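Just one chain follows, in the form predicted alone, and it is written as structure tokens.
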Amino acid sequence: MNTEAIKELVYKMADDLLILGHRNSEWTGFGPLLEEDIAFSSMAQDKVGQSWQMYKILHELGDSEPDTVAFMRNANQFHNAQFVELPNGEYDFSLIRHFLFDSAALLRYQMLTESSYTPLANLTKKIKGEAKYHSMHAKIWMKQLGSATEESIQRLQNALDEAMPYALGLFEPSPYEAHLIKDKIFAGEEALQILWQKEVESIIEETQLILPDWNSLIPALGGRNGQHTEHLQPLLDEMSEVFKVDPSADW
């Protein structure tokens, strides 16, 4: 098998899950509802806990120690989508960010259970319970809130309009595409896209919401190659804050 394929595959799904875990803690105590500040905190650290797994299997593929590839870094080093990245915003856009990357994280997981990748398919037969969890709070927000008031229709519609490019750059390709397909690692970012439109499709057509035209929208890519906004690094800073005081400490 590639290595460097195999290694690319989990460096983005683990960084994805790092930054997007990262963003989501921040509603800890700033939730709308108590019930859902505690649903988003409990899922961030589901994401959080994903993320250390998975750069895990990066250690035992020869790179550095979890903590260390997780908080040493800088921006241009990390290959997560540029979607994760985005600043919360209000509620609406965090909901909406919610259903699409966790309908797509399910989805990943789900197809990896059959990797040949032996330690990837266990991971994931582990951790889609957790997955399932997340995309199934996502899609009863988005049906509920999607077809609830006039304010509620439109604050998720804007919010879907301006996710939504941004959510394609999660199918970036790999420049290990064909190894992955060719290895039986993974099936491919293509085919877990039209994978996801479809389960996109299917939800929003149980709300009031209005998917813009898939061929008319223009994929925000360039994360999966250390390309970033402005957003990322700040975080990162915030992020390894502790870590960096004394980055050989047992906390």
The other form holds:
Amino acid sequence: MNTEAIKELVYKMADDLLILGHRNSEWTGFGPLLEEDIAFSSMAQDKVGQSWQMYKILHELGDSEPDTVAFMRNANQFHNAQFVELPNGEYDFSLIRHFLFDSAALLRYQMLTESSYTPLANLTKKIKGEAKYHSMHAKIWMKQLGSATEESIQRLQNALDEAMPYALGLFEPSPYEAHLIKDKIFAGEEALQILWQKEVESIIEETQLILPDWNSLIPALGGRNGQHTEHLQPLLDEMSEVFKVDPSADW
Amino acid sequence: MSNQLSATKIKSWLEVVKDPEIPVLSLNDLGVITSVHIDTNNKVTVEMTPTFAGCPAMDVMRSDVEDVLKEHGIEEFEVRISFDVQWNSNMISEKGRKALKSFGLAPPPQHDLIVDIDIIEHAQCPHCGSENTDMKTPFGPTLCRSMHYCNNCLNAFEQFKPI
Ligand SMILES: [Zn+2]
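Alternate state requested, the form predicted together with the partner chain (shown: the form predicted alone):
Let us now look at the entire complex, which starts with that chain.
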């Protein structure tokens, strides 16, 4: 078993969930509808909870306690894709990100249920049920707003064009792809991306949105290596403020 | 300890531990106690599995289980939370489903582990029993509940989410 390869995989999944979970929670009190407000708060709680379970796996592999890992690292030690750290922007961008991210997350978990690394297989068997709700929620709204008024279609189209290069950063290959595939830990980012593109195409086809040409896009890479936009560090500072004042604060 | 200590007996003690969010539902009926094991030194190991990864009630449930073991004089025990067995809503017992209903919460529809939109939207009103209902949102006030409306008795109600 290649522990370094597993850690790299689990860290990036956990960090994506922790950061996007916190972005989701920023909608609390500001959603366009009370219903959406509750949905984003609820998904935030799911995502942060899921990230915690992944940090627990890392703890069992010898890393620090989940609290410490979540709140005591600096931006350059985070492995999330840049996509999840971008500010929420308008609801259009948040919805597009929700759709693109959660489709990828659900497919990733489905693949990992087959993992030879049992703790990860067991956890993803559980959280794929939760992720299904997130993905389904995004698809319902995409189909509704993506075929509603001219204005809503145009706004979603702009958000889609802006988001897509960042979304591709989710599939930035790790240095361990070959190990992960050979050891049947994970079938790899490339395989995941192929499934994801098909899924995205099938939903966008049911709307009046237009997908950019995949080959024309330049993925926003670097996040998996700790290279981030200027938006991550302020978010981390905010998250860890309470923790640094009182590390024993009850979460 | 008496030599009559058995897993069945310990499970029956745990009947008093309820889900803090749904106080009529015991952990046994919720299905989150996945195994009780007694080793040759009478050390008791209770395995639990979360309903949702982010369920904030899990730590309370664990310490309630520990308290019950202590009250019954168990000196050596461990309560483990793991995903070795993954919880799904079919694991709620028949007694648990009745308890949910009497609490005013629709029990989760049974499913074959593939939860799709049809299953999620289908809910039977716990007040009048009608199936003429609409789902308002799959995300309710707690992680495990969705919100619905009954077109027959015109009441809003919540359902324990199928998952
Ligand atoms: Zn009714």
